[in-house]
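A single chain, nothing else alongside it, follows as structure tokens in the form predicted alone.
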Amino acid sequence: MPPNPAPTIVWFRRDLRLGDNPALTAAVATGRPVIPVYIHQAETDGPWAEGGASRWWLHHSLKALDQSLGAPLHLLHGLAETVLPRLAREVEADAVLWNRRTEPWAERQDAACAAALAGLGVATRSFDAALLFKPDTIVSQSGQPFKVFTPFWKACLAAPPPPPPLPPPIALRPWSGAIAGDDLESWRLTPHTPDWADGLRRSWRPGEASAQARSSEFLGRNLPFYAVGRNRPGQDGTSRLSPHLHFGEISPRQLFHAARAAGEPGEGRDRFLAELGWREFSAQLLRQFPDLPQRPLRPEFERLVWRDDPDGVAAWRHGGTGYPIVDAGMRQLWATGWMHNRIRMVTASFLVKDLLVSWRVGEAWFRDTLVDADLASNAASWQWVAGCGADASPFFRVFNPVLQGEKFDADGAYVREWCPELAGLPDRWLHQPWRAPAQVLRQAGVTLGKTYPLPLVDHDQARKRALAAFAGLKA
């Protein structure tokens, strides 16, 4: 190899890690200098660009990656199909490598990048690293993509297991030249005025090292109890790995094989693996239906007349509905950029069925406020709750927020943490304070309508209204 061989560019995307990174491993294996690059291209995703919480996470994840690479991470902005060829010419690169994203527009972009680079005589290689299985390989016996989760996941488990994850490369050979790139702060991914991210800073540590530490802690301690713990919002029973997965700080293959190695088959392990399966299933749905975040998969739901209720939506967003389990969830979301999975279903049902507001409104709010705002999973899950998606919960299944609170937060730990103004109420009245005797409210320091809101709607009446709207679809 000549003393100054042509460098290889590695284009990082949603794979902000060293371990199980096929593109990075292949680049290092050439022995050539490696130029790591991240391109900020919000205009590519259009309306699906990162929301505020995701932008905060991305900022810190890029910082963590830069510190771990052993070579500078070059930050560029613009359309990748323009930026990559320009950079390849500038540094006289012999190849550009990347890991594929699975969204339909990302696949079109991959093709455009490969064509533009080929026109310059620059080789390209792309790899599968975002999912457990290669896209379009898990299909029904008729060769069609699945539209129901359970048979999809059974087919996944019956298929040969995903390949074992790759270890991190030992070392990168850095490139010695200079590249005119951006400073991370210039992208203004983090909030300035007002700074609303204090809760995020206290709740999370983005980066591959944190992802690995959290994975080891969860799999070593909580995995056997996950099937029950995942439904208890007042406990630390979930993995909290979703944002790390979303940004590719840990790969699904790493988690799949680590979970299998963590113990014998059991309800907890199987349930956790199935959650990886839902992520996989959602990605397949988005490939089939690129307008998944906008249009219901069941076309009859296009006729459902949603209510325009800006005051109700504002109260829902900021945890002021008067239903404690809903308000606790929405406050947790705003403060930490995350919400417990069980409570995501409860809060989503309240918006769609109690308020009869379109699921699209909720999908957009979650996408802006969640640090784990995976487009496919978020859209598929909202459609599931709304009854209009694949394998959906029926529209007539309306979560009762009082019963959900009493069942899954029986000791009130979750509500008391996020609605402290209700902390003094006895468990009996905590999830329905409007029914508490006046003396109990006084003793607890609760004044309904002042220190805590009255319910926005009567749940029983709202349920009847939702069912009537659903019945209208059948007419």
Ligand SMILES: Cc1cc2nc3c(=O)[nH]c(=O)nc-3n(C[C@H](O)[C@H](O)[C@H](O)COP(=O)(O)OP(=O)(O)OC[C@H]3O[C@@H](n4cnc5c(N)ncnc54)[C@H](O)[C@@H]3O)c2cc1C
Second form
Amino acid sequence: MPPNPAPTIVWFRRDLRLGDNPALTAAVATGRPVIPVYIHQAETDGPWAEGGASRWWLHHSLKALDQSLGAPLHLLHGLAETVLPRLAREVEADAVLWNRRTEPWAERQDAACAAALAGLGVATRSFDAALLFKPDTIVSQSGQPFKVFTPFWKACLAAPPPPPPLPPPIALRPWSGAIAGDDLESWRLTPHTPDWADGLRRSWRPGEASAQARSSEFLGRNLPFYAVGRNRPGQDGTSRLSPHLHFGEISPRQLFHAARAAGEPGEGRDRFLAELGWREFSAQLLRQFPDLPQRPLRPEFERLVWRDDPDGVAAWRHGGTGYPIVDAGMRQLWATGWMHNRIRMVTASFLVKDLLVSWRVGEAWFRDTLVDADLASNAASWQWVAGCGADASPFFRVFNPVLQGEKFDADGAYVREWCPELAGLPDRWLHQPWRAPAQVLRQAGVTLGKTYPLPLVDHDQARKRALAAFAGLKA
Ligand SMILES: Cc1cc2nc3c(=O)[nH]c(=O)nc-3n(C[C@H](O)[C@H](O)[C@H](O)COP(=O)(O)OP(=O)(O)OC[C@H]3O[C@@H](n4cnc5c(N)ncnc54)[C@H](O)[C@@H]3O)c2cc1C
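Please move on to the form predicted together with the named molecule, as the form predicted alone is already shown.
Zooming out: every chain and molecule, the one shown earlier first.
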């Protein structure tokens, strides 16, 4: 190879890691200088561009990647199909490599990038690294994509296991030329005035090193108890790896193999692997139904007449519904950018069924406030709760927020953490303070309507209203 061989560009996307990164590994293996690039292209994501919490995460994840690469990460903005050919021409690149994203629009963009680069005589190679199984390979016996999770996951487990993850490449050969790129701060991904990200800073450390540390800690300590722990919002029973997985700081293949190595076959391990399966299932639903974030998979739900309730929605968003388990969840989301899965189901059910507000309103709020906001998982889960998804919880299954609280937060640890104004209430009344005797409320320092809201709706009546609206669909 000549002393200054043409460089290879690696286009980073939702794969902000060194380990199990086939595009990066292949680029390093060429022995050529490597130019790592990230392109900020809010235009392509259109209405699905990252929300505020995700942008905060992205900022810090890009910083962490830059520090770990051993070569500067070049930041560019614009449409990738314009930016990549321009860069390739400027640096006289030999090839451009990337890992594929799985969203339908990303596939179209990949084709446009490959065509534009081919026109310049620049080679391209792309790889699968976002899912456990190659997209579109898990299909039914008749060759159709699955619409129901259980047979989908069975088919996954019957397929050859995902390939073992690649180790991080030993060292990158940096490119010595100059590239005019952006400064990360100029993208203004983090909030300034007001700076609402304090809770995020205290809760998270984005980046690959932190993802690996969290994975080892969870698999080493919690995996055997996961089947029960995953339903206890007051405990640290789940992995909290979702934002790391979303941004590709850890790959699902790394996690799959690490979980298999860490745990004996059994409830905890198998349940955890199945949750990775739900992520996989959601991604393939979005591929099958690109309208998933907008349109109900069950078309009859287009006819459901949702309520327009700005005050109710505002109370829901900010944790002021008067139902402690709902309020605790919404406050956890606002403060930390994350919410426990069980509570995501309870809060989503409350919006859609108790308030009879469209699931799209909730989907949008979660997309803006979750650090793990993921187009496929978020839309599929909202449709699941709303009963309009492919493999959904039936609409008539309306979560009772009091019973959910009493069952899954029996000792009240979760509600007491996020609704401290109720902390003095005995467990018996904690999930239904409006039923507590006046003296109990007084002793706990709770004045309903003042220190804590009265219930926004009567759950039994709201449930009846929701069921009547649902019955109307069949008429
Ligand atoms: C209304 C609603 C909205 C949701 N929105 C999102 C979202 O935007 N992004 C997101 O990643 N998850 C979403 N989920 C799924 C789930 O709540 C989170 O993945 C989980 O709470 C993340 O916490 P964890 O990493 O500790 O999960 P763990 O229990 O440790 O699970 C491990 C991993 O499996 C995946 N996973 C677990 N449960 C699900 C699920 N039901 N669907 C898809 N993947 C799953 C996640 O990648 C998760 O990190 C949503 C669920 C609901 C009910």
